[in-house]
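Single chain ahead, by itself, as structure tokens, in the form predicted alone.
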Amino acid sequence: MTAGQTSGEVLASAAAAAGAAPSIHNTQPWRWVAHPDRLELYAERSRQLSATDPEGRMLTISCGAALHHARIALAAQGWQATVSRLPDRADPDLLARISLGERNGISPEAARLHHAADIRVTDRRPVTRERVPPETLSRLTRVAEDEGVHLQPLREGQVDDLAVAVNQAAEVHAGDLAVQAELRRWTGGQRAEGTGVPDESIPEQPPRTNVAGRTFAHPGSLPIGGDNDRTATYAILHGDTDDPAGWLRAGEALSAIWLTATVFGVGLLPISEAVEMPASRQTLRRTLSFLGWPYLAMRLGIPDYGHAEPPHTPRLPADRTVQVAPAPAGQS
């Protein structure tokens, strides 16, 4: 035990650290309950995008990313953690339960990933012309496998399929008043309440990219250069099932891939619009030769370190996302 900390305090601290995880439109759609002997992760439906994400697909992926962040926070303190996913069929909003195991030494890998969680950003600008090294791509592919899913880098023609899938979804979203209302609610402005995507993280004009970025409610203030993404690597994260268990694993894999990419100086941009519509998902299933279910697409590339990176998006205070349950009567 960390000096002066109870198990419940260790778990609550990990839940607070998980607040740095990425989520769709920075909605942070999770709620943690820290008990003296376990940490429980719940879907927070009040922050679900009901029009864009009615099934809770992206909500669950976002919660999976938070779950992995909590795991890394514990590992960075030397704790082994046991995770039970979707442990209660009667309560589908209970996505995971974490309990502490033995405490061992802190591995350099855990320390690096924990640091990466602090510096990770979402950068929507075009990447540089430097390609991601093949050995780094192989490492990221293995990271996905370790989390129980698959990462498939796309060939040139397959990138065209991804672009088509994104355009399919974007056309539908552009005419959907409810989706547009969600974009206005969750993106743009200064986001003083601690959620959403601020103007400083949204490009001031559409970037020149092989796959179109999401069209927000209005342009932001993030300057972009004249580069394009001709040397970027696009990939699809996919798995064997299209259900909450698969989506949760996908979120854990997204976090693991993103933090590992950050360690190696590679930027990652999630492309969720490609999987937000049934027709666009079917397009990506064909790209995968129907051998898996697409969970998320992503762009990987070397960021332009010659210019200031976008700021970190705001976060809710821990007391909005982490509840500390009292110890049972008779326990201290």
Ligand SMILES: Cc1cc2nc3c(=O)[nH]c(=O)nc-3n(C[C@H](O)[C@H](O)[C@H](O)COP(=O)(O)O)c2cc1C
Given for the second form:
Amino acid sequence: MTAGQTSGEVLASAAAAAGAAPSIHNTQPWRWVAHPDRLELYAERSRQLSATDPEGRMLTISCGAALHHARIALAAQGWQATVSRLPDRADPDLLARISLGERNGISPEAARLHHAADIRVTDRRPVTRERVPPETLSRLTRVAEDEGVHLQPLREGQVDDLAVAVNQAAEVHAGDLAVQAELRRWTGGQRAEGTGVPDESIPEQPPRTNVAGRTFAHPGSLPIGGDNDRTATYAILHGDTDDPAGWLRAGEALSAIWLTATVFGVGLLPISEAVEMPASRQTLRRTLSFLGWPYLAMRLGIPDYGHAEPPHTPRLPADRTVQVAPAPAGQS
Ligand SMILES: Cc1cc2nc3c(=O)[nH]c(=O)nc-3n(C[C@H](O)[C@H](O)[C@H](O)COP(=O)(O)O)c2cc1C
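Could you output the structure for the form predicted in complex with the ligand, given that the previous block was the form predicted alone?
Whole complex next, starting from this chain.
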């Protein structure tokens, strides 16, 4: 963004930058409308995983991640922004509306997070033996709180509960033809351009991990070392409500945690399968002692920087996800 842009251009540019956000199976299930004075974020139902994610939990979390990316893109240029979430009861697909405020100094923190958005990737390889420093973990839990949700790192027995819940969900998904068809459509092999998880991001064989990674449509081509995840930290992102408002906040928190983790050299792998299934979601609720609704599990760890990282996944061109609304008559 440069000086001399209209506010509509500033907003459209933030929406385009939000395209780098992570999303379930890289579906990018969002649509932005940039008006001269506001930016609106809509759920794009044509890219919802209707079998895997019928209620739109993962879709809404993904859109929340894009919302946070847009907020950071504006903050990195010094713009203040006001966000109203789910502003129209009559239109539940309108997830958020962003209005521009004053332009102030650029905060170094926002600049760092904006840069992290360019380099962040999902790395499914086992993490190294180095542990995530406790002070970094505390920082990440504070970041979650700032976004209105909670990040609970799991103790050993709780990691076993998560592993059981993930296996339970994976078994049901393996036998569900519609879920398998979605996996084939969005992951590995040939897919529509600009979306989905390419073979190069999928491990060539199942990594040795405490909690099983997602089984994609077929093995990929990402080389993995022989390490296991004994030193990884597993955690659950959770909150007070199991509804779109909670899921949207969870997505914003996921993005904030992931970008902060990237700044600190920590990798994050989302683990959503156990939340997608009602029975395994209930198992996670028990793990949380019924103190909150689970939104997403994750693995945090130090990636293997000694070997090449997985490549960046493709994205849709901005003109497929960002629509620029014309200025009202009489304004230009
Ligand atoms: C809500 C959500 C759930 C996800 N769940 C999983 C998962 O269960 N397993 C996995 O390997 N990746 C998961 N991912 C990571 C996505 O596959 C990844 O973000 C997407 O392919 C884009 O790649 P990138 O993160 O490298 O940009 C999830 C991401 C989001 C936002």
